[in-house]
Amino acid sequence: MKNDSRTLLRFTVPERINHWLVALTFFLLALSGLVYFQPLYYPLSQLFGGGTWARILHPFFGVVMIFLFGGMFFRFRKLSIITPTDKDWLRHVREIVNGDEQHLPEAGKLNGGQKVMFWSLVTCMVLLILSGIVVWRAYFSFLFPIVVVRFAAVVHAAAGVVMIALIMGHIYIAIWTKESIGAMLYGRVRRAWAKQHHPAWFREMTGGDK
């Protein structure tokens, strides 16, 4: 999307690079993790050179994800603080699903749903990191009682499934809300789009211009 007076900068180049690197690492983690979640997915191990390599690489993908997701966390944590307006916005979810946005509270750069998604992903990441350390056989699992390791394995699997579901929902909503994917690809959105979906942010960016 061209940089002109009809568009607004929504995401900077570093923010977009960070987002897509997180997305790529997430898919590598998900695919290598599913290999050991259910036998049906074991053929996916061939993408990594076989089952042994999938097991070896999975936790290292996780280490990369910690740094990349950490970068995203520090970029968006303040924007993602949930306000009373966001809580009010969330009470109108049914209207949003029905395509009726006329009576919604005015959203800032991120709406209530995006903020809940952000903190849900942060929670999953924390659980995955803590449980992942406990079950990482090569380096840490021998430090913990077997009962703790087994419990951590269950937590790790559950948090992984929830995170995959959240990301699938994120992708669906991004496709459903036109221009959302374009914003993360090119960084800019039309003023009309911003005014419709994020009116408070639109006014902030334009100084109250129409």
Contents of the next structure:
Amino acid sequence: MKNDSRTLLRFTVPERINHWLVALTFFLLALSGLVYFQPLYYPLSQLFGGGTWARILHPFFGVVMIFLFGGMFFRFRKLSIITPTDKDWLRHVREIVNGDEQHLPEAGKLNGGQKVMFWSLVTCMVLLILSGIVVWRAYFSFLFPIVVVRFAAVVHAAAGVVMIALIMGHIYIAIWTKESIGAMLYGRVRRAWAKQHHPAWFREMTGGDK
Amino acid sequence: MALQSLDITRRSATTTPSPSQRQTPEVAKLIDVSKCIGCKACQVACMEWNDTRDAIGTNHGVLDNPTDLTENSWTVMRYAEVETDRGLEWLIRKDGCMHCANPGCLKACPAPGAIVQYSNGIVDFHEENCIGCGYCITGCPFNIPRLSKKDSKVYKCTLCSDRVAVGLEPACAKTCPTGAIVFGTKADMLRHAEERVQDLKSRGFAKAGIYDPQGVGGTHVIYVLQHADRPEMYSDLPRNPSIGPLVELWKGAAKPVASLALAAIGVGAFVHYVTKGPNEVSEEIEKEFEDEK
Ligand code: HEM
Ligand code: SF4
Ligand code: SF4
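Having seen the form predicted alone, please provide the structure of the form predicted in complex with ligand HEM.
What follows is the entire complex, opening with the chain shown before.
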């Protein structure tokens, strides 16, 4: 595939590196964050050198995430603007679930589902960053009244779980849709793949011919 | 402090029973505000026994010194000058952990065994298990735990659990020169408090009463107040303290439900894959591009 000159460039090198750094940081954040979530997950603290290390590291991973996710946001926000076709696409739930793409409205470089995923992740991330700062006891919590800290704790825990749920879905869809992980790893996709999953983008890239 | 260990009723972030073979009678410390002269002997005794030393602070023009609880000052006297129907009154309250029957700190704590509650009612921090997240501060309705800058562990009054374990009374109670602080079983303390309230009423404090707030299941530090109808006058003693809806939501049933939801996503994805198979490029489209290969 890589040697095929007729493959299409889907993601550039900076986009791919940014994506995988975000993915790595997300795993560090989710695994260290779950430590405080419920006793069930406390053993995860061992991955970071114990509970105290997890407590110290998690918010600093968060700071790294602010920059990395910020990068993703500015790279993909224009691509993720939801169009009427996307809304129409999203209504075909049954076909989407069955992987039956023939009768779907033509998806662009990103389909409606991917765009909704993008904006959901952005929302969660904003909530996590704002609430994360408020519950950061060592440096910031004392700046806020106690009710604000309590509220932020609820928001952070809730947004954290929603974010983990979204990423679980994101990972599953990537595994389910064959060759899409390759697209994010190596950047290029086969034309047939593009025509199957993102027909409008395929036409845009090739001028309509195959 | 980890002297008692066979009589643990509750342990933070722990889902199985803790050693609880030994049962001890429920204790309480009674602070009779009407008898307190504000001499701070208890503050000194607390530092003596627990061997903590606060930094020398600055004079703020009031008697409160230090002006707030710290990781080294587990109890402080708070002095309030208030106008009541009796004229100017000086209400001096010894502040510190209330040892709640339903402790918000313990509920909030994510570290197994960093906070325990003994069957005698004392709520104790075991600093060696503390990870320094400060959730207990967020969970406490009385604003008690203090995070140390030196070691990032939290500290608060232990109700001298180490002394109580060997049959002694807390250092503050031992030292109080006026008998404003007394210690015993909770039943005895409530009985004594009731006598004090009657006495105060006979002296014209019509609203005298006991502060043993039921919103946190009652406490193991109780006050006799001259004006029990207005606890706020005593340097903002909360009227109806409780763990509160936000902390209940944060630490309540929603969490196991969230964990189940995450598990359901995993199971759902597996079932989807097994029933629908991978989402691959269709035969027709593959054929169209056959010549390319
Ligand atoms: C993908 C992003 C993130 C995820 C999935 C995540 C997840 C979590 C979770 C599940 C908790 C436990 C919540 C609880 O039950 O109380 C938590 C705690 C916490 N999070 Fe995050 N978080 C993220 C980002 C951030 C960011 C950006 C910051 C700060 C800027 C942050 C700071 C904190 C802090 C301070 C705590 C309290 C525990 C501690 O002191 O380490 N988090 N996080
Ligand atoms: S007063 Fe605060 S620190 Fe003390 S037992 Fe109650 S909740 Fe915990
Ligand atoms: S600071 Fe320590 S005692 Fe307080 S909630 Fe965190 S781990 Fe528990």
